[in-house]
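Presented below, as structure tokens, is a lone chain in the form predicted on its own.
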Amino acid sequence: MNSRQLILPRLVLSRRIRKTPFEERVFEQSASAFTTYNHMPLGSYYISAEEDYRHLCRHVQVWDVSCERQVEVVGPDAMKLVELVTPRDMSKCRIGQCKYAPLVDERGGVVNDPVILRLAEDRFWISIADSGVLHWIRGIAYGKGMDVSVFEPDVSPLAVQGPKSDDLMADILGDEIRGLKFFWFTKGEIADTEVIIARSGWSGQGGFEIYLQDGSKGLDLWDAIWEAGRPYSIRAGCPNLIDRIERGFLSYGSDMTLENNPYECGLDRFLEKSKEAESMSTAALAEILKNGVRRNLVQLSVNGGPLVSPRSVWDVVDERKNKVGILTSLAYSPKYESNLAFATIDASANRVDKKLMVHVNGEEFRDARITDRNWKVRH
């Protein structure tokens, strides 16, 4: 142990880090840790990851996720441009519908994994994970000479997540909101401002994302939801590491990057080989499939006491301690009473129940097994 006291760094909120419309309320609720996401602060936890998780699984939370910035694509060539940047067939996306659609470049690399909302025949919002998608798509539109506008609108999502979300939103908007299907959205008014409400969100507990279209109304929107949520034990929250790993949600920048292709990440169910529209990744993905995938993103159950998700790289090794991959995300699950993780490993090592080891901090080896998508390991 280093004799010097470990001092954890602070996040300094300078002008370079953009302010969110809900930030004041987040600070009032005493978020304990932050990260940055699309140049905005994003809470990491309030009380602790585990305490926040337990509350999320029982009640309802409001999340400032305005860092999920929108890239608006509008104009006569809007559909053509959206089709070009994703291998998913977006012609099947109806007005009022959301589609999870990986953005993939001409080499087959995953640029981002957004949800795309279709607002009109020629208008889309691409709700992005953490990366510079706006400039990438602008460059493609310019280079192709497309008749389209690409910009960031004044849109900031606020999430309502947890098993009591339907009751809370029904109190605000009426019982009709209960009938909104998953990955569909509707228009409404909350706190005297127009919003778009989607049944979606980055938790496994169910809920909604409310797209505020006027940043000056952020505190009014938060307060209206907060007051309506008091009977349901509402708390401020944020995307929860434990919940998202239990539910198998991937995090762009952690579990996949531009160096990964969709087949490696298990996103092949979103790739449509019969897609008729031009897509910039079609040839590259066909070549990858022809040559075979060399590595896979897998789920691991890691033995022993609770571990903290690493910032450094932890190697994954076989029984002979030969490196076969790296661990990408990890959390201790109270539900499964185990450390659960994602890891990218050699395709040759990918077999459910296969025994592996994780080299924790370069110091100790923890036994691990590859699990199925429901975190089950057959003994």
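Positions refer to the first chain, counted from 1. Only the largest set of C-alpha atoms that superpose within 1.5 Å between the two forms is called the rigid core. Computed from a predicted structure; not experimentally measured. First, how it differs from the form predicted in complex with (6S)-5,6,7,8-tetrahydrofolate (THG).
- With the core superposed, residue 291 shows a C-alpha displacement below 2 Å between these two forms.
- The Cα shift for residue 230 between these two forms, taken after rigid core superposition, is smaller than 2 angstroms.
- Core-superposed comparison between these two forms: the C-alpha position of residue 272 differs by no less than 2 Å.
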Second form
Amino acid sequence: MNSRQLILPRLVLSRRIRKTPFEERVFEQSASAFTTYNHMPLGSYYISAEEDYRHLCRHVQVWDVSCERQVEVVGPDAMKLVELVTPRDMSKCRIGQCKYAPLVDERGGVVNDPVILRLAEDRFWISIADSGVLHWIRGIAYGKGMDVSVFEPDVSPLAVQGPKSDDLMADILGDEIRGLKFFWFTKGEIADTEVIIARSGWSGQGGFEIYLQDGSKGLDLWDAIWEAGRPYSIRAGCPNLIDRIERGFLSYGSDMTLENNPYECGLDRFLEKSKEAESMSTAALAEILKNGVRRNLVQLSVNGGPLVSPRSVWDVVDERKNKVGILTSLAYSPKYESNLAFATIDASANRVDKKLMVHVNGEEFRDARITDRNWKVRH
Ligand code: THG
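I have the form predicted on its own already, so could you send the form predicted in complex with (6S)-5,6,7,8-tetrahydrofolate (THG)?
Whole complex next, starting from this chain.
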């Protein structure tokens, strides 16, 4: 290795990296690392992933997740179009409900894994992960000659996450909000602006997502939550690597891409067999089921002291050090006192009796065990 000090590049926020309605507060609160997501800044951590995590598990945080952009689909063919792009049965999605619904193309590739909100009989918001969905859906609507309009509305989600989020939101909106069910939403007004409030969010600690519908009111909304949050030790936060891995949430672009199908990613539980509507992925997915998958996204517990999540890809190898897959995300979990990881491995290596190792930094081999969804080693 070379002995020169590594100077990491700085992220320049040019006009191509779109502004968020809340970012002034995010910068004031000194988020210390950022990534980009749908061409917008997204905080990676404030103090450190572990320090942020400890606070998130005990208190409440406000997260600028504007980068989870909305694609609005509205018009007489809205339901038909939404059914077409996801294998999930969207006829079961009631008005006021949200569904986590992978978007899958005609080859069975995962295009994105959004949350879809049904706002009216013929109106949806597709709250996307980090990949281009607007152009894809518009192309499908045009190609199919559908009577529907597809556009990006002025909508920005702000997440309130952590065990004290119910108390905080009840102080702002009244006690009824405590009764909001998981993955349902309601309308409300905060800081003189109309918002949609859903019980959802990308953490294992519970909470809400507030969809701001007027970007010019971003700082007012943030400040109202901030003031109400003072008694609850509120902090600014962001999706937390340790927490989301413990919770088992996949990150599109890291853990899966267009090259993966939903079966190998373990997303089968969101593809109901009851679906009757036409979906562009139906034939491809049936073929994949018939032939069986070639690889699986698995959860691994990796032995030894805390590891830092790699940017480069670490190989997963068998006992003869032959490559059987790649590690895609990793964090040391204080709760499980172990390194927890997602990895994509050959289906033939996905056996409980298989000895697996992770080639860490190209330097050392660490034993790894396949676990179930709750991080219990499989036997
Ligand atoms: N919130 C909103 N939009 C988003 C995300 C979000 N878009 C991108 C990204 N996150 C999508 N990824 C997920 C993954 C899982 C869940 C939410 C978003 C989730 N899943 C539950 C589960 O797996 O148990 C519930 C699924 C269901 O019942 O439908 O919460 O965080 N706005």
